[in-house]
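Just one chain follows, in the form predicted alone, and it is written as structure tokens.
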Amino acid sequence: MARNPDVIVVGGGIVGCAIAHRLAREGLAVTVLERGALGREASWAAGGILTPVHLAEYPGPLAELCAASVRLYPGLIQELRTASSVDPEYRVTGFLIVERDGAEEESNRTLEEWKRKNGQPVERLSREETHARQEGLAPSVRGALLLPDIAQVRNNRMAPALAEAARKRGVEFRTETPVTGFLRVPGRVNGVKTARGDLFAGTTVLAAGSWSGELLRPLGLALEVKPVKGQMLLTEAAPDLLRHTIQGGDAYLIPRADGKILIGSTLEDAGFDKRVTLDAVGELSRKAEGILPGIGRLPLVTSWAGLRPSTPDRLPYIGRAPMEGLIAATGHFRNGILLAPVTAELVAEILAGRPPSVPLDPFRPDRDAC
């Protein structure tokens, strides 16, 4: 008879993923169930850039957290190169933010005042600093900051490398497994049903993003997650034409090491619709032409949409659920790639009863996110 796994993880993205290939670095035998494909919700809806587009508006628990997930990456990365054949494209790019109006550039100022204070790298350019250092900006783009220790992946590519490191671990992947429910006897979770039959483990992590709040509820638990849908584009382009990750306003360019560009992305609220609309393909083109005129000529190659889950107080539910057995992992809206790699971490920690390496507490699943 096969064994129980120690643990299960509920989803099978990134965040997931990368819970799963940590706890077997634990020697824990893990079981992921995935009610799809791997990474293929929001994990396939994210641009990879590794810090937050509007870093100085988060609530400093947060903007810590990301601080200290970024720090992981890098071994990560290392460790994914020698296990996996899947390559991840960890690149160091920088990321350009421009500035065509007082707005803009009054947010680059409280970013930058934020990034000095805080100690981080930050370089203010002026309007020819700007166009010399990236060339075909719109010429409305009269300055710009530059954050040149920003890095990237292609996030579609991070949840298949980590589920490759993982299984060389033992981890075993269930795809087209859709979670129906938890087991439990009084006052614990057990373990889940499935519709190809039940799965018994010591611990349950929830980590099935935007489907969270749906799956805790027959249990009487509520987590407020909530579905955001974001579409994208995706475009051919020279390898050399942008030098770094840009944004402006709301909307950024991201380089990807064959010359494609990412174009994103749209924040809308249509519940669990995932369907690409011609309106977004055009605001997305809009939007990406008044950073760089010309964009819109290129070659579409895809666009698709993702739903991330979005949490009242923009902060991620980490932490043991009010039912024992039970830990949640979700709640990261659009920061999962991100902060994969310290969730995974402090899921880890707290399974092994250690200290967690970020204060839990503004994270806890009881908490009120209102």
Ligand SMILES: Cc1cc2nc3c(=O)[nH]c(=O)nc-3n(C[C@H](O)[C@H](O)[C@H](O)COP(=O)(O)OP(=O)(O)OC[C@H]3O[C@@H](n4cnc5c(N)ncnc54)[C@H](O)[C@@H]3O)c2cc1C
Second form
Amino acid sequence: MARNPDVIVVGGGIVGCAIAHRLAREGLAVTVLERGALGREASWAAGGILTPVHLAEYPGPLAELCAASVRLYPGLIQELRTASSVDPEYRVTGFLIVERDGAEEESNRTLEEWKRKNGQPVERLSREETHARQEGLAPSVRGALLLPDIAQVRNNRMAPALAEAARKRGVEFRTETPVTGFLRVPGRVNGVKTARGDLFAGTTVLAAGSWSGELLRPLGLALEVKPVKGQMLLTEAAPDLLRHTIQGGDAYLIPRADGKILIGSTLEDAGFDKRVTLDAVGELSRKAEGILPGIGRLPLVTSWAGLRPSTPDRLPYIGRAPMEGLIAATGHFRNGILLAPVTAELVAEILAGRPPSVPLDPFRPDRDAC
Ligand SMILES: Cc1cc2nc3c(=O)[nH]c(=O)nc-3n(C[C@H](O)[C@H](O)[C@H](O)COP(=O)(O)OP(=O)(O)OC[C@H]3O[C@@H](n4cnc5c(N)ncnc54)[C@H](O)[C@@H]3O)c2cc1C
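Show the other one: the form predicted in complex with the ligand, since we just had the form predicted alone.
So here's everything in the complex, that chain up top.
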């Protein structure tokens, strides 16, 4: 009979796969249970920008968490290059935030101050410098802030790359295996019920994205995680049309290595509905036109929607749940691609009993997040 794993990870998105990959390095036997295929939900649908959009508006603890994860990314990518055949296309393409009115200028000034205070690279560009740096911008663009060190990944390749590397370390992945509940002895969780039978483990890590709250409810644990729908468009463009990822207001354009451009994204309260709407296609094209006139004439390759796991205070839940044997690693909202490496690191530290490399208090699953 196969032996029980030390750790069960519920959810095979980027967060679950990163955790499994990291825990296997600790010598732990890990099994990942995924309801469908690996990395096909939010982790697939995202943009892969490795900085929060509107960074200065995020609370301090999240900015610290993001900075820690940014530092971990190059090492992780290096590891994946040798341990996996999937290239997640990590590229430092920089982040250009354009200004077209007083509000955008004000927002950039706040971000610039924040960046300088935190010792992070930032360049203020005049109107001429901005247009010289990126051809074709709207004439209304009167300046910009450039964050030259910001990277991106082809996010839909991250979970498969992590999974391939994790398998080599002995992690078992069971796809098409929905977790339907938790196994309990008084006061602790000791495994999960699945559509294919029960599985026992000393620790269960909940990394089920937008579905995490629903899964926990039968345990009497209230972890507020709500889906926030985001729609995206993908266009065909000439390679090198964009030098940087460009943000204008609440829209952004992401240049992929193959020349395609991603246009994102909406923020919608639509429950678990992942259908693309004509309204969103129109809204995103209009916003993209306001940054780069003429982009609306490019062919639309495809469009999609994904569900960001959001929490009431917009901070993720990372840490021991108020029930023995259960760890939460969810609620990463708009930043889960960025935050996967640090989340995995923190879960490894918790299990090893090492002090956390980032203070965990703000992310406690039992905090009052409302
Ligand atoms: C449009 C959009 C743009 C985004 N852009 C960015 C960005 O640029 N940068 C960034 O950092 N982040 C971005 N994000 C956010 C990022 O995608 C998420 O924060 C991240 O993917 C969350 O990862 P996850 O693994 O927690 O969740 P998911 O990827 O949703 O994975 C959860 C997994 O759990 C599985 N699951 C659920 N219930 C069960 C069950 N009962 N049993 C077994 N498995 C189960 C699901 O099938 C799923 O595979 C964006 C998101 C969207 C939608």
